[in-house]
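Presented as structure tokens, the chain that follows is alone, the form predicted alone.
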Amino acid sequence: MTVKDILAAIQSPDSTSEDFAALPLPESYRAITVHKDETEMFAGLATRDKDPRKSIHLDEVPLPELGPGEALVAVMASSVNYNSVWTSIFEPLSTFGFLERYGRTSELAKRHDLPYHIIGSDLAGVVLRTGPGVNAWRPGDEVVAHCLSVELESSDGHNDTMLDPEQRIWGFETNFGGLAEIALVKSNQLMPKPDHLSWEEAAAPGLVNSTAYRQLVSRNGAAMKQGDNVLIWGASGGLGSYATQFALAGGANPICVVSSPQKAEICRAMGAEAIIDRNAEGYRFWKDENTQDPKEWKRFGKRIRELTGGEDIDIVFEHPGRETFGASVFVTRKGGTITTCASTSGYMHEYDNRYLWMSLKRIIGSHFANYREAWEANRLIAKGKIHPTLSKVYSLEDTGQAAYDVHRNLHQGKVGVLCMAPEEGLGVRDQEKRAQHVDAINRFRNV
């Protein structure tokens, strides 16, 4: 048996749940991987000069053993999220102090410790294969995944899986990821494929989209409720470009910042009319590598106010962290929120504490999203009131450029991998629904 053979069952209409039952498993499968012993390859080089081109293989990999409440899935498509550039760039660790560490809590997780790292964090695909206790999902099964690993061994995880202390990032921080021919994940990340997009469309989202959901429509995040002003960094970006959807969606006021011209543009084009460009504006928060500049968060603040009737921020929308923390803390108004993740600018934030202790501000960390989370944000995907923004799509061989372009900032939205599939387009199940959004689905490639 083959890859071959699982993709015609998969493209055929007439394959049912028994036919994918019965197919024999290949005994391996292509995969993007990292390797162990190049984990000092980049010593010495400043982040920016880390190229994931020279780090990230195409490799035939054998294929895993399937334990209980797991599933392994054939993937059509994936994509590429900022763990995949810190994983290919080992920044600010390597990620095989995860895999070893999880490997050390069991027999099954020992699986997972290998010289290589298959890494994704995303997929779109079919369930070829259930381990036992899996009752809610079948081969033939068209799915996404996100990307929560989690036990639920603790009683500290039940109120909210995200805080189970063995909570991980499926492709990060466990094995067998998603920028592969073949994923094995557990089945509580499993959710229902939106039949109205392409399979490079449906994998798009879910990382980012769920991310976003949390972290500013989830009460375990700022809890947004119309009429909020909402400050949006990188809001054309992977994680902001969700945010701004969210944002209009549920009535309230993004104030998107931008880099460029084009970035305002899509903006422009989701709905939102209050950008700031803050390259072509200026704004500098610090004056060196030390020294931030209250002045610019002053000027910051006044240009915010001009473009909301002069109403500050209720809600920011952080994650480049470092480079713009201390204007985010300053602008946001008494009593207001600024949600934080990812950091990518820095993880060192510095910022004036005056103004948030004296204004009673609050800085609410946030990580992914439980289960809940992710289902809720994929069934606003399936439903069409969020949109992927997929911008661009690489081969499954040519995932180090797509790794590369997102680390250099050189792309837009979401850039979507082919695993499985072997074109773009395949795999919508819904014309109809689709027809009517298809301005909006492709409105990242558009522009």
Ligand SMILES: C/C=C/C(=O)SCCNC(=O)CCNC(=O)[C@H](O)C(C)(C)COP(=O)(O)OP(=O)(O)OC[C@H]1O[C@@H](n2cnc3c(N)ncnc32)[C@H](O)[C@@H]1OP(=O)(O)O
Second form
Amino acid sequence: MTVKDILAAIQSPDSTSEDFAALPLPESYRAITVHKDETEMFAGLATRDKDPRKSIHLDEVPLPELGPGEALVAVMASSVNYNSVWTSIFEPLSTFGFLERYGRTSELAKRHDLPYHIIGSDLAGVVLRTGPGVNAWRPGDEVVAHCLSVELESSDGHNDTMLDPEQRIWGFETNFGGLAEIALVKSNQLMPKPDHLSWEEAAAPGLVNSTAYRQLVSRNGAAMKQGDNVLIWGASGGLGSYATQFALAGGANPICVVSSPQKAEICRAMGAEAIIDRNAEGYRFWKDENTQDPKEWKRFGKRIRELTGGEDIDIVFEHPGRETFGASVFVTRKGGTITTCASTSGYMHEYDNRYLWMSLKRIIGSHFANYREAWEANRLIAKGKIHPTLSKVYSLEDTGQAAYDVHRNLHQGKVGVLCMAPEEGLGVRDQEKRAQHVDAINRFRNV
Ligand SMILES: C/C=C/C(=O)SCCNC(=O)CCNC(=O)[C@H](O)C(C)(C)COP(=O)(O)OP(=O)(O)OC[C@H]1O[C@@H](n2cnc3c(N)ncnc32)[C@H](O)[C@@H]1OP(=O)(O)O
Ligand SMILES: NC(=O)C1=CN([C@@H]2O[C@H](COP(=O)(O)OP(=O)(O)OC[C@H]3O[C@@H](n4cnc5c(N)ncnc54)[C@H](OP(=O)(O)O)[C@@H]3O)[C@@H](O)[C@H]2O)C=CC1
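Same protein, different condition: the form predicted alone was shown, now please give the form predicted together with the named molecule.
The complete assembly is shown below, putting the previous chain first.
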């Protein structure tokens, strides 16, 4: 049995759940990996010069054993997330440390501790097998998977699954990720595939959409409300393209920061009106590596006031980190919120704390989304309220280039990867619903 036979079953309209259950599984499959014996390959290079095309491999790997509460999924498409860029440049840490630590927790978890790491934290595909104790999903189900892996054996995570002490991001802190022909997930990661989307469109939102939902909309994040002025860094990027949609759909006022006229145009096409091209306006928040320039924070704040009719920011959607954080804290209004989920430009932040405490501002740390938040975010995609922001799609062989594009900020929105799917555009089940939203679905394509 080969991956080709699985693909034939997926593409046949007559395949039943029983047919999928009866399909023998292949012994091996193709997967995107990084190698443990290469973790030092970029030693001494600047972050920017570490090239994912050199560290990312396409390997034939053995099929992992299926455990209780798990599912094996035939992956039709996946997407590139920045966490795969971090893995591929071995920053801020090698992810093999995460796999070793996970491997020490149980007999079953030992499977993850391997000399190769199969990466990727998104997928759209078809369930092949489920392990003991899985009743909600069956072979043949068309699914997407969110990337929250939790054990839930501690009460710490029973209100909010992100607070589980054994919380991991699948395909980053676990093995057997989505950039592969077959992936291993916990069945609680599975959600119905939005039926009006192709495989690659359905695979694009997962991680970033769920993260933006918790960070901006959820009560665990900034709890955005109608009329809020929301400053969105990288507003046409992975996270930002969903944050912008949430702000617009929720009656807020996004102030979108981007770095080119094309990106500004995409934000305009999404419906945003207040847009700042940080490149054209030349903000330099740092005078040198160690000194910020409060005058530049003020110039930035003045520009925001021009765009809002004199108002300041209620919520900052932060992720660039060191380069922007001082400005983000400064431009937030009295009582406002800075919500952060990342530090792309550096994790040692510096800001003037007087502007935080004297003006009663809050900084909220946010990370991915709990089970429920991921489900709610996917539901909005399925209902056509929020749309994928897929720009370009690569083959599995070209994943290194796809990750390079994201590392070098050459991309727009989300970059997709075809895994088993032989071409783009397959997997749409509800053409009528798609027709209603097709312009929004294609907004980021080929710009
Ligand atoms: C969904 C997508 C998301 C993204 O894209 S996010 C972006 C990508 N992700 C990242 O860049 C994050 C990568 N991860 C990391 O950099 C690291 O993962 C962390 C910095 C988050 C954590 O580092 P660590 O080494 O895992 O943990 P420690 O807490 O620094 O060290 C563990 C040791 O420190 C002890 N410790 C922890 N808290 C305390 C305390 N409060 N007082 C005293 N000791 C403490 C522990 O026990 C343990 O000790 P012992 O090493 O001996 O086992
Ligand atoms: N904790 C979590 O759960 C998650 C964390 N992340 C992290 O968030 C970060 C962003 O992810 P994602 O949105 O997918 O990545 P993208 O690269 O797709 O988008 C980020 C955008 O941020 C802007 N940006 C980058 N660097 C700077 C800078 N120095 N100053 C200002 N703007 C900048 C760029 O937009 P422009 O050039 O147009 O301004 C870029 O397009 C990554 O570090 C990622 O690991 C992502 C998802 C979940």
